[in-house]
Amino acid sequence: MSYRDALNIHELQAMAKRRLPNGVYGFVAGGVEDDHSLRNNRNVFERIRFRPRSPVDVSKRSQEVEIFGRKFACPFGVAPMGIAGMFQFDADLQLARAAARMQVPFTLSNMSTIPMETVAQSGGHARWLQAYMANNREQGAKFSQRASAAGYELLMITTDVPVQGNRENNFRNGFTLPLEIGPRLIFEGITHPRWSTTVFARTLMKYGVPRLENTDRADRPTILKQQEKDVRGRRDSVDWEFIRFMRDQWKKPLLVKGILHPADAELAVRYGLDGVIVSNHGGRQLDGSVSPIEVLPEIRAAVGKKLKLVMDSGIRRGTDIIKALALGADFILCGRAAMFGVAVGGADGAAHALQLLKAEVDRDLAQLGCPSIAELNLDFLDTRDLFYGHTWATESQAAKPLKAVV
């Protein structure tokens, strides 16, 4: 069955599950501990319902958006995903090409096995970059200089992984960092020969043992080494003073990723950031954490228009994207959806995943009676089952009547 036969992201996920070894698939699709956060990320979308307007002229509808100085064809892009090369050969390059084709941004993770310079030169995509950082100013300054020289336009620092989450499914499947070449991994390779030959063996032949090419050049670790500790600093000591330092180093748009509390969004404003990514890491860090969409209106109310709000976690449908935008997000990032596509079809598969979401957003806007992304607001939603009747009445979220409605 080809990726072209997939009618939605759920079907692409089912294909990826068959194609990938259990450990590799579990790494991208799994959550943490009892998967409460993972399940809740999806469940909250079902508790938000639409209130369409009709009749409305939607014949000239548009989903173009402008953010951080760029115009994009869709209100969503590709989220950063570490060690993507385990899911498809040169996955980061293929995701970048797919994003360029769809005219949306691709965000490279510094946990990539391909140098950021190579990815930056691979196509006409917007060059967004995400990084896990230890509280080490020398290292942060060097990373900033390297990223700027490579032409990256935006930097997001992930702050919700002070320590690695307890991802028990990875241990059950024999997938750990450091990666251990044991009987289970060998068995998975034998029982998934297409992945073994087209991804793993091909990567070894071209690059040798995979290395994290976007960490400190002085000590590029292989994926077989422990990543939790860094001899030059630790992630669990990163604080707002380090973010202030990085703000001074990076003169282009700077965001922090992993914000779930309005007070932290307010601090982002105070420290001069350009935006935050409202995210619970796809339900992969703290089990039982709120879903980003549950706190999105509160965060928007706290910061108003002073900060761009980007949201990720749990996005599988165009309706999910529309709901998040109506609740206050400026832009959406999709990680797993794009990864399932690239895993089963390379750049073409990733583009197919993005096209599915784009087509759903277009169709949903029409059925909602909303001509453009800019006109989405709370008036299109019924959120009583999610917010228990609370009304969010900020200037940025207040219901605005459509021009076609008198």
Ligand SMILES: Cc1cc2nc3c(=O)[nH]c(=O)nc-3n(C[C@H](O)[C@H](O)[C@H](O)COP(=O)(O)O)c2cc1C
Given for the second form:
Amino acid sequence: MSYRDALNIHELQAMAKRRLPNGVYGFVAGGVEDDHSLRNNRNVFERIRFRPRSPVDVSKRSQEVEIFGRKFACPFGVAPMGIAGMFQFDADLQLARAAARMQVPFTLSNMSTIPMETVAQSGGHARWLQAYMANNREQGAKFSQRASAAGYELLMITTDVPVQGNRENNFRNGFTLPLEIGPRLIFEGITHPRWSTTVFARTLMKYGVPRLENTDRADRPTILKQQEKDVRGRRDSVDWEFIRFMRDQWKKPLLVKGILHPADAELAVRYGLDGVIVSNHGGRQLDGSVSPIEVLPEIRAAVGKKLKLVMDSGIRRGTDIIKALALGADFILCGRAAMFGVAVGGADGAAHALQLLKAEVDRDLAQLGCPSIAELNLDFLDTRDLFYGHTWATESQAAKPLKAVV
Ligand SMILES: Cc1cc2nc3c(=O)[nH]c(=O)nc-3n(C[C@H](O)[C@H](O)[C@H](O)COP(=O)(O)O)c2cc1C
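Please supply the corresponding structure for the form predicted together with this ligand (the preceding block corresponds to the form predicted on its own).
Entire complex below, previous chain first.
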């Protein structure tokens, strides 16, 4: 079956599972420890139900959104994912191309193996960049200058990885960074020849041993084990004072990624940020963290309209996107959904994944009786199973007539 035949993200995931070596697949699909957060990220969506309105004229539907100074065709984009080149040859470039084709943003991770300048020049629709940083002002300032010179227009600093999550599946599968080419990886390579030739060997032939080209460090560590070094560098002392420093350095939109507490969102306002990514890192960090969906209304209530709320973690369906927007998110990021697509079909596969989500959002808006994502609100949802009876819906929202956008 070709990726083009996949009817939804779940089918793309099943194809990616067949295509990728176990360890590589486990790295993208897995969570941490007992996968509580990973599972909950999906379960919370099932506990929210829609309250569709009808009849409503939904003949003119719109999912366009304007955020951070750009118009996007859809209310979602691609989340930052490190070492994407393990899943597909030049995956960062392919994801950027797919996002550009769909007119949505692609976020480059600074744990990537292609220089940020090359990705910026590939003609993406919007240049968003994510960085893990050490609490080192000199490195932070240099990184900011480099990113600005390369034309990046938005920076998000990820703060929910002070230390690496306990990814037991990666240890069991022998997939740890830096990668060690041992008997297990060789066996996996032999049993997954398509990946070995079209991804692994092709990458080695073009680039040699891949390096992390965009970290804030000067030594550009390789992702293969040649030296006893922590390829990530320490970042467990980053605090709000460092964020304040980066705010002074970076004049364009600045966000912090990995916020789950309303108090931290309020701090983000106080420190002059433009937005936060409400995220539990796709269930890949602290196991048992709440899912973003569970805290979105509380965070929105805490910050009002003073901060843009971008949400990720667990998005696999258009209905998930609509639920998150109705709960207070301004914009959504998809991680694995896009990665499964690029893994099985390169840029076309990633575009297929994004197109599936776009078509679902369009169909769901019509069936919900809401012509435009701008009009989504809590009144469209029954959240009693999620918030124990508290729905946050106000009477004025409930009474508001719904109009088609012309
Ligand atoms: C393979 C992989 C690599 C990731 N690498 C990064 C990264 O480098 N920086 C970061 O902030 N988040 C990273 N994330 C987390 C994503 O940005 C995002 O928060 C998460 O994937 C959202 O959940 P979802 O995959 O269920 O959509 C990564 C996620 C995956 C699956």
